[in-house]
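Read the single chain below, which is given as structure tokens and is the form predicted on its own.
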Amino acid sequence: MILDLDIGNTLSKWRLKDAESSEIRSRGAVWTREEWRPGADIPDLDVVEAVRISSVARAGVLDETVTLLRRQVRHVFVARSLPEALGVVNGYDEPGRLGVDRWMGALAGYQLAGGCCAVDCGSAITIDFVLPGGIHLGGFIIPGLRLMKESLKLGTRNVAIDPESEADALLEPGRRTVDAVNHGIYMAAVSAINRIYSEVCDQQGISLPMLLTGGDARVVSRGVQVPHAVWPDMVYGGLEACYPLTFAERAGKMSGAPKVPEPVSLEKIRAGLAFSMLL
């Protein structure tokens, strides 16, 4: 088996994949720990061969995780940010400095699409611009949906948005406090992203299609206006890329890509963005 772990700030994700069949045999997550135990709901690494990690998670956290898995398990794979990659060349100016998940999120879109936009709904949203060519543009980081409430201090902290929400229910005015704390951070976050893609896309002249990962962004996507598709594992897709060690990741394939959207045609963001300043 193989363990690949995403560790986050706030939660880490893992899942067990068949190192055979490339099946994905159980996922799950914990909250993110200093000290990282096996448990109830950590995978038995007795049957693991190799892990794969991207962590963006304090050095400690990370190195903790690294020590306890050499122990029991034969071979450990930790991503890096790094200049150049798979035909991408990293944005920054330090490239170390580039969170390792929007890295492996730009990797992973680029392998799929040949170009794309990759926003990441987590604690921040991220959203990382990769040019046809592999010229990753660098990005933009917004407060997430649960940082916005937390930090209007409403004691709304624990009253989530349902992910099943119509998109025109959020984007109308609230009529309860928490609804309207739900409702505005909804239209910041949408908006924004919405915003944030026409304008570097009209910037660069070219219509890139968008790619929806993280565990907000089901709901996110209701309100995005450009096509897209939603790639839970879109972050595990830059990790087999990287360190493919099945028969199918070695032929280019990424478990769970989505059909990659057919993006919106530049004329129109236009129109759009034209349409925008006049209001």
Ligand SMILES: Nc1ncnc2c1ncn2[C@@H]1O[C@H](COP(=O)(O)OP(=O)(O)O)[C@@H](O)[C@H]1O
The other form holds:
Amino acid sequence: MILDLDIGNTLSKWRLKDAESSEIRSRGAVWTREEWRPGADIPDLDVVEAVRISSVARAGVLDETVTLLRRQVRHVFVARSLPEALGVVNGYDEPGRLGVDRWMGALAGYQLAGGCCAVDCGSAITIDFVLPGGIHLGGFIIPGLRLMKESLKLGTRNVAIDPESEADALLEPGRRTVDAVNHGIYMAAVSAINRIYSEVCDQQGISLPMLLTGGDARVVSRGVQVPHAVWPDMVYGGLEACYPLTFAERAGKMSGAPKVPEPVSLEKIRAGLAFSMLL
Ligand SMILES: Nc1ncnc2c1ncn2[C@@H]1O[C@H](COP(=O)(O)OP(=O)(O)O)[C@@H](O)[C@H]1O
Ligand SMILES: CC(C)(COP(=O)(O)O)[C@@H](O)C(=O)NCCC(=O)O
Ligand SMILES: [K+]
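What would the structure be for the form predicted together with the named molecule, given that what you showed me was the form predicted on its own?
Everything in the complex follows now, all chains and molecules, and the chain you saw is the first one.
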């Protein structure tokens, strides 16, 4: 079995994958913490022959986890943000400082779609751009939905936005604190994503397919006007592309990869921008 770990600042997600069939056997999430209890927090390592890790947690947390894993697992692969990989050139001045989850998302997005806009809605919402030809431009970081809520200290931190709520309901003025907060932060997130995407596509003269991942992707997806596809396992896709272990992965197949969305025309994006400038 292969154990894939996506350690974020809020949640540490894990996934157990059959090394022969490439089938996902089980998955889970624990609050990112200092130490892991195999068998409790993550599956028993006895069945695991390889671990692949994407981590943005503090180096200390990562080192502890790796040390623990190396004792019990034959192959441990730790993803790092590199100057270049799989045809993608890292756009950061200091490539190693790009969040590993962002780098994994950029690599997975490029492998699937070529040039793309990769959006990860987690503790932070990150928006990265990769041009056809593999040039990563860098990106944008804004607070995630939960962080925006917490920063308001209005006691609404645990009241999640219902992913099933209709997008237009979220456009209405809130008549209670929790709605005023939820509608506000939802609009802040989706407006930023829509506008950032349009501005960068306008600058670069190209319309890019958008791929959306992260714990809040389903909520945010409702308000993103740009044609996009939600890919919950996109960060894992970067691990599969960097460290292909199964037959399917060696053939370039990434688990759960969606159909690449058809972007709207550049003219339409520019018209939308021009219109928003009028307001
Ligand atoms: N099971 C869950 N428990 C808590 N939050 C969840 C859960 N599923 C989705 N979420 C939402 O996803 C967010 C975390 O998304 P994630 O992408 O895992 O963040 P990160 O990678 O930064 O740790 C939370 O802030 C919350 O809004
Ligand atoms: C921006 C992030 C905190 C987002 O992480 P997440 O929301 O997945 O916890 C992470 O990508 C990170 O720590 N980045 C390093 C700084 C940078 O990417 O510029
Ligand atoms: K994330």
